[in-house]
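In the form predicted on its own, a lone chain appears below as structure tokens.
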Amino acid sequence: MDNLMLILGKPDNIPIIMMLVLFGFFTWLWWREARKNDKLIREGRYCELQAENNDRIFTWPYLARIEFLAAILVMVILTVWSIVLDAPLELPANPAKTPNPSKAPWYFLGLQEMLVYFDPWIAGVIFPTIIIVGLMAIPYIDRNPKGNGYYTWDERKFAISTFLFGFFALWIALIFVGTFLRGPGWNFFAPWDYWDPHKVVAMVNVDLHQFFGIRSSVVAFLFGGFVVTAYFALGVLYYYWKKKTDFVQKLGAARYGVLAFLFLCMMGLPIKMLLRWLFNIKYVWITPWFNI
């Protein structure tokens, strides 16, 4: 575990560790408050949800005083941090000697990790665009007023679970893998492994049509298109299967279609990762213009 401790102790990795700890703490804090409110809802004590007599204070002087003390505390922490830890500066750039591994800043490591499983145009352009558009569409898709102003789980299970999965299981997990588990050559290293710059991994990548013994390029094009179309058709089948439920009826056809498309795109990432890990499948659909 010496190599892991060395990686964790690097100055540029300490903020990432702190971020993971803070995410875990505030998620636990949300869960505790949500379960308290869910208990109040089950008992019919709606008037106590927002704790009007306990949680509300005047901005001046109470809130302003707390914010001022918090700002001073942050300044003290940053000052001590800058004195104790050296800035993670490296030598001047040398075109004859590139760093190995060559990593993007931590907030882009999720995208860099996705490049292992998708073409650059998907991982670097399509997925980020879908993420941005999806975030912009949330207020128009999710019109459920429940949960506004108070924490809850029972009333927003689908929305909260989808967000937590997309944020933690995908984005934060990809950042963690790219930071602590990807070493020289962008090879995968277990936490207890030494980062050997000479490591060579024998990996035979195959496309999905080759996995099924298809060799014709035309048949491979049609087969891949059928698989991708069938995958997104699951959203249509689910709509006709559950169209009489309250969940689908409240959404309507248009909002359900946008939600289903975004959800299936999100789930496509872990599915493609599993295909790569378990079967070394590189592409699902091969075309003359793009590969998926």
Partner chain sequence: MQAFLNKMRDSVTKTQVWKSVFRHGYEDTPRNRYLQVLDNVWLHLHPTRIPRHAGYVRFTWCMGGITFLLFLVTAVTGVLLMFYYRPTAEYAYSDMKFLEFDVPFGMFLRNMHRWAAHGMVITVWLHMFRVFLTGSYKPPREFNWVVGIILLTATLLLSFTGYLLPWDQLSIWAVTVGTNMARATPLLGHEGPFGPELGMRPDNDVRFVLLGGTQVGPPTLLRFYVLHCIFFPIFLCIFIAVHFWRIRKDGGISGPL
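For comparison with the form predicted on its own, please write out the form predicted together with its partner chain.
No partners, no molecules, just the chain.
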């Protein structure tokens, strides 16, 4: 436990604690507002929301005063924070002395934590690219005209639950694990564990083909390729299965393709996490050039 308090108290990790509190609060606020609006809509009183939108107030003073107050509040918090907590400065840079563990800045620790489950070319290059491009693609994929300009849950269940899952489970939670639960050798340490640099971890990881007893490397290559292809083919199958539904009809083939690809890539992470934690499976597909 002492160890956890030590890491929690590091000045660079204080922002993470603040972030967790803020996201907790704002998620609660969203939920409250969303339920309120959903109730209004259920009762057929959507026009009351519209009326608020059509009702104009003066920017001066009604918006300007909030902005000034917010600015003062933020500056006060920042000033107190800067007086109370000093920015870290460790020993001079020494390329010959690698700290264990070496960690990226906290906002990238989600990516560093992904390295446990994927090789660097996926976790460090492909996934960040897909995250950025995927976020940019959201407005062009989401064809649901409802829920534009007000908090809701009932009208956008798929969009919101996917976003919340990706953001909280696959980004914030991984930052938390990477910062607070990964010690020397990037080994997993429970909060009450001592960060022992000599922790012995049994090398029990196997690859998927070994799990199924496949020995020949050629068969393993074909098998892994089949599994990965089949995983993405699920998206195609789902398309033909649900082709007639309103959801797929509205999307169209191109948008559906992008959505399915992004969604399957995203779900690849929790799937590989489960495979690793439950079955010690490292790679699904091994080739001479890359491993997945």
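Positions refer to the first chain, counted from 1. Predicted, not measured: the structure shown is a model, and the values here were computed from it. The term rigid core refers to the most C-alpha atoms you can superpose between the two forms while keeping them within 1.5 Å.
Trainee: By the 2 angstroms cut-off, has the C-alpha of residue 93 moved between the two forms once the rigid core is superposed?
Mentor: True for residue 93: a C-alpha shift of 2 Å or more.
Trainee: Core superposed first, then measure: what is the displacement of the CA of residue 7 between the two forms, in Å?
Mentor: Rounded to one decimal, the shift is 2.4 Å.
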